[in-house]
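For reference, the chain that follows is the form predicted alone, supplied as structure tokens.
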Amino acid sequence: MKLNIYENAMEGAIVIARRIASLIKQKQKEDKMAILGLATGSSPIEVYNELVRLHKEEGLSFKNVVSFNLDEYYQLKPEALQSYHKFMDDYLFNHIDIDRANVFVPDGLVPVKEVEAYCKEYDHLIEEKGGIDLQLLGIGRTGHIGFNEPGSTIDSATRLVTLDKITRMDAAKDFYSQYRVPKQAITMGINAIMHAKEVYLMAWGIGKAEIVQKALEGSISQLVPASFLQRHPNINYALDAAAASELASVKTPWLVGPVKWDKKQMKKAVVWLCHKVNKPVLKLTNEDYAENGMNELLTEQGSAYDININVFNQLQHTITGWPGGKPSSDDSQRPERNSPYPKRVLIFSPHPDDDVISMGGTLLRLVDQGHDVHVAYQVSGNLAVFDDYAFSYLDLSIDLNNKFGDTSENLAELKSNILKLMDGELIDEKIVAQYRILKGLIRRNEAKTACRYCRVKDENVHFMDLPFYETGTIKKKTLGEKDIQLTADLINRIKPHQLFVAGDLSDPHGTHRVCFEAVKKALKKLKKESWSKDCRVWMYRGAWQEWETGEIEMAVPISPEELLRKRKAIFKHQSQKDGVLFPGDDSREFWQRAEDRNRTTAKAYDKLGMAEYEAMEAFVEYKF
């Protein structure tokens, strides 16, 4: 088992992608032909950009390549929007010089009567052409290879089958709605992956990282599909740090081998052993760290006391209720600086309401002490609007022009021909793209909303609406150059002495991974800027998940008022509320989900013997 970590999935996706482009050279030279095992959804997007470069820009041929997909949604036409022909297509094979006539993708059209026939040709077609040399694979959070669902056996074969309601839920994101995701499709048999000579499993992000660790780490079982890869002969892991995160090897080091006893590895063990043992951090004795595989930092350390000490005053020193630095106060104990003050502040939302969601406690203690808070939208979120809070406010402006003298003939015309849209009695682009923009301008109105009352300054507020989100479909563009500028242009012109950024990287429609990647490369771009030097960037989390204590390097506590306060201000996003078009696994409203992590956080604290309080919202630092 070959097991490699990355810094992201961009630089896992290159490395495998220059494997390929290996590979098919070598059979070239050979004259061979290359066959391929292709995976789609969103962990192997980034191999498929990086293999059409090599084509485009270094002359990869594909002439010489034979794929065979995994899966594809049974009932579904090859030309809708989540079919996976079409994702192929648009990904990797419009873009290459591949022969379509060596291009296998599951027809997910098959008459029910012919599907088992047809899977049979499907397998026998592989071993004709002489088994697969190199199969990509993504991982479900069922623990899914292809679409081959817990329960499926090491020996199955291609076949017709019924999809896991969590695997359904995971794709509603493609759909608009779980309901509209296909209950069955045609996979690939574990047989034939077991078969294949070399096997690439990738998972990227923080949402993959509790079944990566049981497919790698837990026992065999049909319970988890990819954990029959564990006897694969051939098999390379590729994950970014989230997704390994739940590993022995990353998670508790001091559990598999010798470890670096810095700070920050001592302050995760030791919060690590307090939840084990269920005890304070100035409560746990010699024999706590003895019995649970710590005597390495006890030999190294002296004594439990000695070590208590140490991280407890660790953990105190993260806890400030000045987010922005206690202005003309000692601040060798505390996060953040005291000078200068007041500081210009940057917060990016990657959609319009992660400010408030994630971090919205701390914005309002920024603005309440003086800071100059600046918040930048850097995308527009148009397409989670339902369809009826749309057309309220369609209604509304029609309305009120009429009310005042207004024939409001080209707002009636386009409420009519959305209605012709979305009954499927037209196909207009520029109609899609104005109902679009009328979407949009709700989301930025409620954004404004919640600034004004979190009294940020109108002019401190800032629509990015960057172009790799604007296609109008849940595909979105790969980020570009232009995205990264628009970013740099932005912070060039604030120049921040505080920037604040999603480190949400759980969100499952990935936008705030792509936003990030934005905001690291522009920072990149100015690292050289004077103002620079003096900058802190502080990642935040809380829509999807929240940092683990022992990560955390800032924590603000946020009292019953100010948490009754950043409610109020989740709730100016009314189209948000009581439901929202994308809401993942997680069925609860975002203020809910924000509440529940904000307590928790602070119940970690107060279980670790600090200071109890209702609730905190938790901070690391970014090091650019």
Contents of the next structure:
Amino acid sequence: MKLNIYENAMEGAIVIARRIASLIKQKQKEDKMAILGLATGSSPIEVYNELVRLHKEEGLSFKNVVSFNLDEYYQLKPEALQSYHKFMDDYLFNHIDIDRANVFVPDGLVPVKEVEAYCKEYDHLIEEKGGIDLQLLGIGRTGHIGFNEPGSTIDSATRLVTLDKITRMDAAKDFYSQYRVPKQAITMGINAIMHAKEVYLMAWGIGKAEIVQKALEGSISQLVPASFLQRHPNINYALDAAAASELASVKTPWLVGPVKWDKKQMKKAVVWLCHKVNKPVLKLTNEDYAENGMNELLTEQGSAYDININVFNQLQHTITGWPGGKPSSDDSQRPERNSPYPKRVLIFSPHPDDDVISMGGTLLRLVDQGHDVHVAYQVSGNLAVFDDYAFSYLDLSIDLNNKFGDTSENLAELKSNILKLMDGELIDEKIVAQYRILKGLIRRNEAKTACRYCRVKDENVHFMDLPFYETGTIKKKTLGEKDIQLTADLINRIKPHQLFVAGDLSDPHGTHRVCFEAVKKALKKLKKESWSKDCRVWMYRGAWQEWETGEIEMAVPISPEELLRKRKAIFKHQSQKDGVLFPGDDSREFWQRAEDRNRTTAKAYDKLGMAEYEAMEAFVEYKF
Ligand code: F6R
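Show the form predicted in complex with fructose -6-phosphate (F6R), please, the one above being the form predicted alone.
Below: every chain and molecule of the assembly, starting with the one above.
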């Protein structure tokens, strides 16, 4: 098994695309066809982009390529926006010189009676072409590869399958609603995948961390179909740091081999040890260290006493009620500097509610403590509005227009077209785009209301609508120069002393990851600006996870009253209340998740022997 952990998806994708290119060229020399097994979904997108670039800019030809796609939704027209046929055309086939006769994607429209024979033929064709030379795979949160859901056997063939509930939930973003996601799909079986000569399994983002750990380090089982790949003689795992974060070698490296014991590593390990033996820091003994794989640290530092004091102080110094720095006070042991005061603060919020969900308490404190707080919403978040909610706004607008004499025909027509679109009677990307604009405006107004509630000045609220997200179709663009320039322009206009970003590397849909990339690249561009030397960047984590306690560099306590204010700010995002469109496997509402998480962080500090607070928000500094 080969495991590569890349800094980001882009880096990993380039390596994989180059490997594919070299395989194609090698086969060209041998006058043979290269047989590729291809996947859809968010994971391979960057690979396809790089392949297209290699074709356009470096003349890579696909004339000797035969491709077999893993899967297709059952009973979905190939021209439907969500079909994998369309996905492959949009991302790859329409941009390269592959012979269409060599492209095979399972046909989702095969009549049910013919499915079995059709699937047999698909497998037969793969064999006839000599089997797959290189198979690309993503991994679903259920552990599926292709659409081989839990329960699939290692020798399973191409077949019609029923999709898992979690898989359908993850696909909901492409279908406007979870209920419209097809229940079945045709998938290549695990057998053909296991017979591929070379396999690349990609996983990007924290959303995949848990299942990646199970697939790579857990027992081989039908319950996690991707775990079968442990038996593959030529399996390559390509992960980013977030997807790899639950692997033992990343999470507890001191248990796997020798490590460099710097201050950070020591804090991380001691916090882990406290959790393991259920003791606060100052009660850890030499035996606790020795018995839990940390003998090396003990030898290096002398005694448990010295380590304990060191880590206790480190933890204590992360706590501050002054997230913007405490003016005119000694800041040598505080996470933020005391001057300048007040600071210009820029909070980047990927979606329109991440600011208040993830750092609402800190935002309120920053405003209360007199800082000049700006909030920039990076994408519109228009995917995550329930249809009935959008319709109530649309109806209200129609009623208002009727009432006050304006023409409502356009809106009424839009409504009827959207209904047709939902029933599959109409395929029109323009209507899809208009519908998304409507949903985006709903979210924009909610964000404005929440900012007003937090007393952020109207002129300090920025809506960026980054183009990578605003495609109006299922196809998301990759981060482009325009996204980066828009981000850089805004930062340069505000010249912040403090910047907050969602550094959780990903939400389930990857948007946070891309938004963070935009900020990183923008900061790189602005490195020479004089103000940037005096700018600190703090990363918060989105609704889906929190920093490990041992990693936290600034912990902002929240009082019971502040927590209530934070809750009210989250409530302003009405479209995300009463059940959200993409709950993942967590049915709590965002305000509940936020409060539980902030209380859990406070409890974790308390258990380590620190002061007991109601709740805490946590940050890690990003050094650019
Ligand atoms: C796609 C496929 C699936 C995806 C998996 C991950 O053809 O067969 O197994 O690879 O669901 O999807 P993403 O990459 O969107 O997270």
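Positions refer to the first chain, counted from 1. We call the rigid core whatever largest set of C-alpha positions still superposes within 1.5 Å between the two forms. This one's a predicted model, so the numbers in the text were calculated from it and none came from an experiment.
Examine residue 393 after superposing the rigid core and state whether its CA is displaced by 2 Å or more between these two forms.
Moves: yes, 2 Å or greater.
With the core lined up, does the C-alpha of residue 523 move 2 Å or more between these two forms?
Moves: no, less than 2 Å.
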